[in-house]
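First comes one chain, alone, set out as structure tokens in the form predicted alone.
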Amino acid sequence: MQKQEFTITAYTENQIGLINRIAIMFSRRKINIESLNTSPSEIEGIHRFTIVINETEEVVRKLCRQIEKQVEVLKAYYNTNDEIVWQEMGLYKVPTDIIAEKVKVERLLREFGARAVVIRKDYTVFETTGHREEIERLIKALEPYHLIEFVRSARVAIIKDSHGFHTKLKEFEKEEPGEEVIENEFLDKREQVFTM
């Protein structure tokens, strides 16, 4: 089996230490994480991990099963790049005097779909979103103009053929309804509940 880029999406409760336990699963198997993003999901109280790795499908399938064994993880999916809509963001810091003298800012912005976020006397910061290759092309274009600093965000991705995790959660609740919780149910029966 050939290695390829996969995006793992895991829906989790937001618990301290979970990111560390998940990262350990990858390091034990000597798998490099290319990109890792955590954010709230469409469901209140549920977070979403987006993890990008280069590996075989068999290894990714096993990893997802391993991730799902964590108590706080509700579900983990894996997808190829063709099965998701994804973007990354890049920020580029360049000297304002050089960029103003040698490059038409408007042309640069149009050509790469970038926009100026900050313009100061000493530097200008550009922002662009797209696929990694598009972001790296702008790095190459800015290198001759003394690129001071660059940073790229982690991937954010949405699964194309998904009706959302919220829908799956609702379906599960219909099939396996949770027990009705009655707050302070035993408050007036203290002696019966707490006696030895």
The other form holds:
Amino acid sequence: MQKQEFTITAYTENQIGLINRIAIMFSRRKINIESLNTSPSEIEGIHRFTIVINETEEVVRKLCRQIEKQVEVLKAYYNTNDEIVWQEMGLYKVPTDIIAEKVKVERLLREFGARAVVIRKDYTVFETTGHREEIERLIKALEPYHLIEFVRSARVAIIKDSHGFHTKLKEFEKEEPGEEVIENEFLDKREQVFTM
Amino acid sequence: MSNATTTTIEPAIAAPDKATQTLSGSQAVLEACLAEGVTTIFGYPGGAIMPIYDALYDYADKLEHILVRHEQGGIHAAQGYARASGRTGVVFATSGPGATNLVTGLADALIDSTPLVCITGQVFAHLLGTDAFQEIDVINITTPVTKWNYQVTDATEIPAVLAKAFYIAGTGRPGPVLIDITKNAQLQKFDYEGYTPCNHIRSYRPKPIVRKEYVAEAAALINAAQKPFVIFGQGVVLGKAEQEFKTFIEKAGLPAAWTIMGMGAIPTNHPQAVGMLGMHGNYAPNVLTNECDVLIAIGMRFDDRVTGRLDKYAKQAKVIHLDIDPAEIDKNVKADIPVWGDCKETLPLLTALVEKKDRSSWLSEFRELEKKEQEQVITPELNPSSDTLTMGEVLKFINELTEGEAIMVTDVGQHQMVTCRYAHFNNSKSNITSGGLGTMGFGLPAAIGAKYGAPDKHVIAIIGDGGIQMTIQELGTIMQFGAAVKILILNNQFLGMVRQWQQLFHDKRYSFVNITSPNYVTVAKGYGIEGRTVDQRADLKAALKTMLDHPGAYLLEVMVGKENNVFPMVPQGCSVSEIRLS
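Return the structure block for the form predicted together with the partner chain; the form predicted alone was the one displayed.
Below: every chain and molecule of the assembly, starting with the one above.
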């Protein structure tokens, strides 16, 4: 059986130590977790784990049964990439002076649907969401412009064909920074920072 | 691990104040034990669990505490208690080294599905994470080896957490649970509102829903089969389904073989019993696993010691798998028909649908192969022609003297396999051994626990000269508490099973298996335990009778052949049908 990317979705109680209990199931089998996200779900006290691994379906199926066996786990599902809608987020920190001077950068940002999160005199942080390849393409594009730092989030995923248990859960609430912080002083002054 | 902390003086804790119902966390722990019907606790005190021990002083008339000599002995004793009684074993240990000494027993209990509640003391909550004296992250250390664990830092949590612990440990597929309680929570007083047993946890489904369509499919397959074969494990015992199981195999006329953990669920001399499966199991059930047309696995998990090479295991057979743990279905052997559920519920459903059949010609195929094993292995083992004593003949005499009524607790090694091969059992929960983990040192403390779990039974601990030296300190527990355990050491002056493997698979390179023993009888006498050594056949039966008739504990050392091997054997990496008779 061929290995491929699977996304495991587990609904759990909100319990200290559960993340370790679940993580060691992968490590004892020497399976590398490509991405792990935990998040509250709409039902209070129920959390949702989204775990991405590269494995055969047989192994993933057995893993899900073992995860589900844990006292605090309500349900565990696994899906191929075709069966889910998924996103990851990347943050990219680049020197503002270089960005401001390089016309091509803004075009790149438009191409990748990126946006500026923080703009300071010394650096600017961009954000983009998408599939891994899209996020990684932007790294490649920004590298020539002295990319200082890059981070990509874990995957979040919605199962397309969700029945039963899924219907009881609301969609995740995506938290965005609500307060205007001092670092964003140039955020609304686009024209003063960038030129076409 | 008795080093008490010197920085804090423990206040004396008074008995529960019934008027105000103000209890300390420690008292709440003991009230929970009482409410759960606990009568016996195995443990070892220390600084971080001292408030619980202080409270225990006032509960001495209701809760019997057995002071072991090492925490590993305590948890193995609780395992023996649980396995002999069918109830949840309870262990107390202090923080740090006290807790880490429990790890082997937790792992053993998890793999053998033994219900345990372990309570460990922990440093004050404000010291957590500061590398305080005897502080260790017991929750993370024990996570892989517990069914569930939890750290309590506030006394008000204790009643609900303990209720949850007992519920999780004893229901579904049982297992060990560890509750770590910080010292401040043990000392903290709170308004106690009584103890409510737990019978539901939102995210925990101890029993999967029985799919009756699969039961019907399974019955149809059995009815149509020419050579159906039952293999069963401890699930039958844990499900308290011995009678349901017997009715099922008798109605359908099925030959049935047990795993090491399922042994005793039906009497070993049952007309449809065909012996033990696995590496050192019987010839017929191993060979015929690869000839049956339907394999019905009940409450067993297809351990690699049972299956040998999976790619050559029962490939010709349709597999029906009954198990309470959905994760066991398809884990090792793909099931054609999965029957999820408690076998106490599923077996009667299956029995109702299977046809009554006489399958004596199929059963006679087992009996034919049995004759071969009898001739080549069993007769020479039980009735040896040389002067050297064999382990098998010791078991033969025990069978004659106990008539299948004793509880046998074994350690791990050749003596374990010989006992499981030759011991007769009339009753369930009579064969107590470390099956999945293979823990040397298990036998002696587990036998102590078994005696408390089944005080009216003869409890015979059968142990090798290697294993006894791993937990020999528990002779002190026997001495102090007068546990009437019969200790039978089968001494071959080797780590016998390792030596057997070295002989067969490593060109007789006997690397560090030659183990020297102390004078066990003298050691026993030092602990006030009677004993003797036997090395002549003429003395053996009488010595065993003396041991069994002795009113208290007794140690009998039998000097057996140094280089005797346990056969049959499925060599590692071979198919079960490649089982060797010599």
